[in-house]
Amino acid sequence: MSSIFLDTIKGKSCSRPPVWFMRQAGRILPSYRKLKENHHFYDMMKDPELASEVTLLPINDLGVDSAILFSDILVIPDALGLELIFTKNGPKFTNALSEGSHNQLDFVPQKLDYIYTNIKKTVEKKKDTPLIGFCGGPLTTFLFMFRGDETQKSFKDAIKFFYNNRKESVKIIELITEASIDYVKNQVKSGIECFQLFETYCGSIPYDLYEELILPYSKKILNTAKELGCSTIFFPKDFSLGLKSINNEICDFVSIDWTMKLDDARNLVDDKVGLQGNMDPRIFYYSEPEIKNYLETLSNFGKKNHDWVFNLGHGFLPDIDYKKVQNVVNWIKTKNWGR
């Protein structure tokens, strides 16, 4: 399949940057909220018809250039034996990890079969729209596995365990990586055309420690997709100066969070790796003229850098006006980028 998104990811120069958004399949869309009136989040994930419908909603509602699978990063711990539930305050595990409990983990690949069914159903429906698959990064997944109370948003128990029990932590991260590799292989076989690794809590530890201890595992997961001919995007949020260690042996594109200017990121990252991001989602709270002024500041970057995908520096906030998002997508598509 040829598309502006896949062509850009594969290194081709296009007339404009492609655009999609993290957390686009839900949250801000009225069509998604209507579905949620009658369906629980987890039930929608488990239903191939509903999961594929939600995955494709942003194509029609926002006009984006790619779909991302409607799923969750916590399906890997679920498949490793932790009982995942989604409450009104967020996800938690009824048997979350604690000191000495990691031996209970046992990967059951069949627990992920419903997701491959969802992918195949989406592929049937999506026509010419590329589909992005994903999973959580090894550190982010590790941190969530210690959450037994959804009201506790910090990861202090997991971080304490990580520093106190380095050897055991690495064993857990190895298990996460092995399960994630199996998951990625099956996502690609089921029909995804690009894979993104979400290391949302990369900044929970110093960047040099992440680089030394965790990045090799992230690379293994990403390389699994690359070896199967699937393009890759890595999102190490708050990686800071660690971006200097990102090269094309790790990923094709790296997603930049909103704490860093794109020009600074471009100077840090290997020039063989493309960039994605990094609009601060809170900019959608601006007035329309202010949003347009912000977009205009990106013109020079977009003109010079053809290896750039327009996206957010993190996911949508729930109360963002989706009409402002539609206008941003339209601006990107109609702007003369001078390429």
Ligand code: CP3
Contents of the next structure:
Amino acid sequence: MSSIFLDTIKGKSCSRPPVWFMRQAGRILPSYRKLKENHHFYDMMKDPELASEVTLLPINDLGVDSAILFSDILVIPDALGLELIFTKNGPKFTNALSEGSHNQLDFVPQKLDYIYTNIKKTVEKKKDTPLIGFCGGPLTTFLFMFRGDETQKSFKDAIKFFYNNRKESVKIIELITEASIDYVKNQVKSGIECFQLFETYCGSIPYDLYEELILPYSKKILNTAKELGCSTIFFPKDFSLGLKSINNEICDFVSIDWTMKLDDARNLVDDKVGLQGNMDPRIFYYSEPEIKNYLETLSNFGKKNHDWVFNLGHGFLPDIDYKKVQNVVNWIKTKNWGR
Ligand code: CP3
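Moving on from the form predicted alone, kindly provide the form predicted together with the ligand as a structure.
In what comes next, the whole complex appears, and the chain from above leads the way.
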């Protein structure tokens, strides 16, 4: 299969940067909102027909170069025994971790089987579009496992536990890693062609502590995909100067958040690793001419750097106009990149 996304991720120089967006299969799309009138998010995730349909919506509706599996990072804690529910205010666990409760964790791999069915169904329908699989980074997953109250958006209990019970925390991180490794293997076997690790809350601890305690586990998860021939993208949000420690033994591409200029990130990250990112998602609140100005600046980077995938610095905000997103995709596809 020839694809501008897979070619770029594998290090080939293409006529333009490929484009996809974090959280592209969600509520910015009118087609998704329509489905949501009759189906709950978690039910759609569990139904292979609906999950594969939603996965492929952005291909038609936005014109992106890759699909990302319609699922959620919190399925791993669920498979470890924490009962996940999505309330209207966000996700929570009915039996979330707290001081002294962690012994209940026990990985039941079969609880993820429905996701492999979803992947196979999507592969059947998708034609030439590549499919990205994913899971949460070990720290991000750990932090969410303490969320028993969906209105409590800070991770203060989890962070306190992490600082108070370092050994226990590392044991939990190890369990998350083991489950994630099994999950990644089965995603690749089911047909994903690229794997992204979402370490969205990487910046919750100092970067040197992340490097020392968590990065070796993130690397293991990413390497599992790589060893099976699947390309990898790592998204360590707010890792700041920690980007210096990213090399191609960890991942093929690293996704950059919007706090840093791509040129600065390029200077920090090892030359053999490509970059993804990093449009500030709030730019979609700008007017069309202001968006074009912003894109011109970003595009200077793409003229020089062919190992770049256009994406956001973090997922879409729900209340933006998807037509502006279509226009950004068209702009990328029709611009002369001088390559
Ligand atoms: O990117 C995609 O379109 C693919 C699917 C995807 C979802 N969640 C679907 C989803 C992906 C890759 C995720 C990752 C995810 N989930 C992360 C990491 C990336 C990030 O954006 O930070 C995190 C932290 C979660 C946990 C989660 N899931 C939260 C905090 C919430 C509620 C808040 C929100 O952003 O909606 C969810 C729910 C969720 N996951 C929705 C979707 C489409 C919204 C559900 C709905 O339609 O009501």
